[in-house]
Amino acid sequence: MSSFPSSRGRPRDPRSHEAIISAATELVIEVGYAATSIGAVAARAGVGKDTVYRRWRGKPELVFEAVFTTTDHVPAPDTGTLAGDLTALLRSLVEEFHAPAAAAALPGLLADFAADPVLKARIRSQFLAPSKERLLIVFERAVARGEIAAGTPVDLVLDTLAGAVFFHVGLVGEHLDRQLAGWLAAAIAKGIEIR
């Protein structure tokens, strides 16, 4: 779970968490990011607004988690090659960015991130950590196989992968192409391979 750490007191009900995440996703698709509110999410989820605010600081964190962390609990792929592992990671990322909720949420989230550097830093450090962890595992295996050097900059590669998918699918709005993940993975793997 990517939401903020819980405070002391009564244990949280995972059903409430799932109901809130589902409600946020549905509302973003139905009414858009700007019209989605914590109150509307809480009402649809059948919880109080305080329940939502105990888990997320605000709408951007909630929507980001609901829309862009769907693959956080998927284990790191192990296909036997860096290109294969990156392809598997990128397929999930392409599907996530191509989802209707992502298309509806992205412009508003980007505006919120641009307006609030603290929010942007929080998203990067707390919500992107699972993606970075999976990429670290993939890189460790690639280093052990002799495919890349040990000092390969994980953050830069993660930004490059996500940036390419974001631009191609999220910003430009290209149709989903089954070969996109493979093409991007091959380009990145070739670019960071040991020569």
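We call the rigid core the largest set of C-alpha positions that still match within 1.5 Å between the two forms. Here the structure is a predicted model, which is why all the values come from computation and not from measurement. Positions refer to the first chain, counted from 1. First, how it differs from the form predicted together with a further copy of the same chain.
Once both forms are fitted on their core, a CA shift of 2 Å or more is seen for Ala19 between these two forms. Core-superposed comparison between these two forms: CA of Ala43 displaced by 2 Å or more. Comparing the forms between these two forms, the C-alpha position of Phe166 differs by less than 2 angstroms, with the core used for superposition.
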Given for the second form:
Number of protein chains: 4
Amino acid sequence: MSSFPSSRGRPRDPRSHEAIISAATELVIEVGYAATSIGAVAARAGVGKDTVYRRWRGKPELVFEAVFTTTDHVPAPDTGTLAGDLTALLRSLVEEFHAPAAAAALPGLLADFAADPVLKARIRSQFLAPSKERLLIVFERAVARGEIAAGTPVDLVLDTLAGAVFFHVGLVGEHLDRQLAGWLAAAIAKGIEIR
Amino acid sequence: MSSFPSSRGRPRDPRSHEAIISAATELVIEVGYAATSIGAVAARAGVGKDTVYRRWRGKPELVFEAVFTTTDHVPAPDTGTLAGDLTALLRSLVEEFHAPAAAAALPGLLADFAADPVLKARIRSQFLAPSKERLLIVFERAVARGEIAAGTPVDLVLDTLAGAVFFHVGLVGEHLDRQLAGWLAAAIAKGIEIR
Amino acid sequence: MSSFPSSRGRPRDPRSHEAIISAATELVIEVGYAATSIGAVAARAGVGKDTVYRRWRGKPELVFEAVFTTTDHVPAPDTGTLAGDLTALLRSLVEEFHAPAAAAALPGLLADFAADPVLKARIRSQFLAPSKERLLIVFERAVARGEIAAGTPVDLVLDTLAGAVFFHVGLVGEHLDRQLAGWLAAAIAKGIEIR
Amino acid sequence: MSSFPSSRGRPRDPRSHEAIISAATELVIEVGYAATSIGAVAARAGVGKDTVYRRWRGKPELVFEAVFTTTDHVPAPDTGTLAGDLTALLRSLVEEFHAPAAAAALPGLLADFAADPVLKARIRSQFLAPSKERLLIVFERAVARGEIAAGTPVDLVLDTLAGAVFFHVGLVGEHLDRQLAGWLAAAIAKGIEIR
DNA sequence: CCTTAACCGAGACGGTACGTCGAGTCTTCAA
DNA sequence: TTGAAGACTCGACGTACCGTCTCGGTTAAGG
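Beyond the form predicted alone, can we have the form predicted together with a further copy of the same chain?
What follows is the whole complex; the chain from before opens it.
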């Protein structure tokens, strides 16, 4: 993947990278995804437009990195029951989608990704990957406990969870339904449990 | 709402309306939502831009009407069981979201609606309303049959169903999972049934 | 040629035309030809860039029109002698090239015209045409008076006069040599006279 | 002038100098003066941009040196008559201006020089100096022969000759008028001769 | 012989301008 | 008043070049 940086020439200034990411995050929060332009990001970061385009192919990639980076190394929950694990999982999903920058960026971001075949492939492989990994572990434990069958379709469940949270958080209410995570976890858990 | 047309002067040509809707639908299918511009729609419809703006406030409203019009007057399914009704409901939802124009327009459309507070309010009240109505009827019957409790939160269920279908159809696979409707209906039905 | 304006649609606002021409003239004088950008002209004229590009293909055409418009309808001089006519002709040529906007624009303008084959053809046909016309009349009278031969090559004389003035005014001294017109007219007149 | 190189450190590689000059000449011929960029010259020469900027202040200086170097040590013609000498002088001037790189570079080069007060001063002192020197010698001989008066203004004659050739060669015809040198020399000679 | 300083290639840097396009409004003539 | 046409202001797009800077790495002369 990494197409080695080759070390020839002046290396890229990591402070530019940071400044751009910060500027992008702030602008998305302040004016929204659609009104955030590469030019404005560059200006706020005190950087030339080329310096942005040198690192990211366009707005979707830039905002994606700016908004979804803290996502990662959360361990899979282990509460002893499927419902408990799903609740924990959903809570972190809600939290992630509800963060100011994420909530402002998500709909536009997904639209731009969906419109481009190249980017579309990354939704699953990058955007949903960490969640899928945790969900897989949760499912393995649930199978071991005999709560669910071995063949339960992880991707469908993940689409359901993420889609539900996205719709509820991103497209609907001003006010987030606080019971969302609990109710949805309970319903899905019960829905896919054996018997 | 309708700010009546006041009847003085030349009446609006209904053929313009049709031609614009058709042009918009075609363009969304051919070049996608983002690349569909009002100017291009007007040109293809053989119409001035003002004639478009006189009838719709902008691209989101126009495309929404162009893409989601046949939705409406389908009666609520009545198969005798909650799972059956949900399956039927989901099948029509999948069909609706999977139609060429809808699949192409949905992500961008939702992004534009979500970005505008005024439009955002219409997602529930217009976009989801027909589905909600049918779901309510299905739930009433299920309550009457004793399958589910009276207080089951319709909106959350609807977000879950629509979100799942949207994610799966609009953002993910080229190839739609044919089992989606059946599996999801079964899981949700079981998840919200009493006991 | 004229590809008739067809009268359909909103006609071009002549005030925009004027404002752009004025802004271009001012900018050329203030910052020079090279530093005059279409964007800056549009901004100063209070006009969108498209409005400029709709009327002119680029900077050379725009500045040419801005700087050389008052050139035209001066009648050919008729002093009774070739030397006198040439002096008058050269005086107006010097005046024309020495005007603030013209002096600032000429070198860059000729460079841009010379670099483009399409524009290059216009140097003779538009830029030099009015002078050539007057020179032709002057020569006809001189032939009638028997001062010069009938076949005297007008184009070469014109290149010589214009080239000399351009070099002297545009490329050389801050301070224009006041005797230029008189001396050059005398030399050329004597040089091409019979005997 | 030369701001001596102080001898410490690695000396400049003379092959870089040559490579840059060659690359500049080629590019000017191939794509023209305006489209010749320092970056492209450096790339073609296999050299870093700084290596160019270390030796020349910018494109005008570089291209000037690249295009006008063979100009110099031609001796002043001595045919026995002013008209003959001027013809020879003009022939070499035409040849110089008509060379591929010179013809391509001259208009833009003069424009850039004229736009910068510092460079503008060099037009006379460097670009025209060799020609002026030869013209002075020619004039001295003509004065000695009694052909012209002692005070004949060399600079004006030089402007006239150079301007005429520049206009004719650089700005006008594809096809150079072969009689240019002869006709112009004859006219000017006759024009400035005594009686 | 080993520092020191200028050179070198590569390429990132902050800027500025390019010419095109879409948004939404305005202005004309004609129906 | 509607309608087609198209001009209007505005602002973003992604690219190219400017001239400077910062890397790692030569290549000499001077101590």
